[in-house]
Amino acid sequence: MEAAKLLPDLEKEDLRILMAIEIGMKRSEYVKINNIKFYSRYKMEETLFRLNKIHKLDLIIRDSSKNEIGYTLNSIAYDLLALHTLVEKNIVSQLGPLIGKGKESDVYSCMDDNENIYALKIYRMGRTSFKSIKRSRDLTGERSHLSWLYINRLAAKKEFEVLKRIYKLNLNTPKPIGYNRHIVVMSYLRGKELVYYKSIKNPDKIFNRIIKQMEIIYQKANIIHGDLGEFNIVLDEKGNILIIDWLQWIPSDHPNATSILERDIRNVCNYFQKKYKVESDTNKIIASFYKK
């Protein structure tokens, strides 16, 4: 990761400067150089100086089309911000490489400083289409101004939000180590999505496992993954599952809730039944998740 390799380089006024535009792209795309000072608490030739740096390390965008130049961070910048606040942390001590890349974000494998392997996942939410996040996701509420910064930090925080609830009940969820930004942290399951496996041994039980955690997850945290199947339950050469993904959950007092449950169920048992011929009778399956 690009962050990754810049942060030795950064000096600590380089990070506030980057935190000054941080904190004026909440009110606007691009910041002024007069905010950037404002919000700096730095000196006028410090604050030019620092920009002038960061910018030709491509961490910042200018733009010099209006009466007053400004500046916007990229996402290296803001993937720079969350790292030096997760290594100041002690969180994450080194990042390693890249391990799935989905729609909306980007997993690396990273570790602390006692060697404990975990899952950092990257936000990239408007890597194919910011507009069709602001109409689907129930993130941004009422906002006039949304930049892609805080859809982004919204999405992490709902995600690492649920994982603390659903971890409570001891199942196979990540265990939510900790966030910031656009970045979570997570448990590590050394294995690959279903979907991605030719065969696999018992998909029977697997399959029941599957079923029972969801079923658990339902009755007890009133949570409904919201967008399970084959490419968010990541199976390892044991035998062991993590159900993962878990940004699109709905609570189960929703309006959509019965229809969202039921093709959850439904992925899962057309899924194993297609590749590894498991039968399953699904309206039973459904009518178990309501006794509770």
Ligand SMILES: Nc1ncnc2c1ncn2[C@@H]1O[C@H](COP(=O)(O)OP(=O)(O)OP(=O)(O)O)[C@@H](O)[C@H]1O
Given for the second form:
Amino acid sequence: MEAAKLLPDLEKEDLRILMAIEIGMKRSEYVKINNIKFYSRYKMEETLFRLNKIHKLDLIIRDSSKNEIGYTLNSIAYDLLALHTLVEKNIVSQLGPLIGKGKESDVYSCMDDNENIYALKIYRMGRTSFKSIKRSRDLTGERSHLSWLYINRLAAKKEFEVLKRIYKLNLNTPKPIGYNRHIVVMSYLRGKELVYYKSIKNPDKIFNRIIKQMEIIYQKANIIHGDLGEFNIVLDEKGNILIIDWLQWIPSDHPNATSILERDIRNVCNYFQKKYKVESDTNKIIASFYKK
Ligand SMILES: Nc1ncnc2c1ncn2[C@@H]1O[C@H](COP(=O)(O)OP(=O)(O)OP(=O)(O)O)[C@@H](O)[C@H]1O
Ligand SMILES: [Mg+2]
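Next, report the structure of the form predicted in complex with this ligand; the form predicted alone has already been given.
Zooming out: every chain and molecule, the one shown earlier first.
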């Protein structure tokens, strides 16, 4: 990853300038040099020297179309700030290879000082797909001027917080380890998504486990996954599962809760029925969710 490669080249003064731009970006996309100087509390000479350096490293974008020059962070700079903080907090010490690429995120493996391996999910919403634009509206409401930086930060916070709530139930959901800005670190299951298996052992058992867990999460935490299916369930060789990708969760008192819950359940039932001939009575399962 680009940011991880650059991190060792940066001095703390460079990072402070990046953070000053980040603060300024709460008010406007491009931040004027005077404001960068103000937020960093450096002298003008130091500010200009650092801006020049990080601009050459391709971490900031310059806008010279107005009468005052402004700078904005690019996504590599934002990755850098988040990674730097995660390292400072001793949550992460090394980044591993890319393990998954979603429509709105890149997921890497990473390691802490004790050689525990985690999944590190970096949100990348807000520029491409229709779905991500829709999702970002769900997050920011009508405040549509808000930047990609803010949207992705909100997404990470939202996923981290829901992971904390469901992790208490002791089921097969990722353990939240930490988050910063647009990055969430969580426990990692070395496997692949259900959809990529040609066949699995004990499909009945796995099906039942998934349904049972969704039921507990619904009944005890009032949480509905919202995007459940063969793409968001990781399975390993030993038959362990991990139900991932909780960003689009909704509470059980959401106006569309019934239809979204039923869609989640149907997705799982249909997939196991078609691929593994696991017979189930979808209506009966749905009914059992509503019985407390
Ligand atoms: N905790 C984890 N353990 C193992 N693999 C993971 C974990 N989290 C994510 N992955 C891998 O990364 C991929 C993408 O992660 P995730 O599904 O959370 O986000 P997303 O795919 O960007 O969202 P969307 O499905 O809406 O595109 C997963 O399909 C999976 O391969
Ligand atoms: Mg996914």
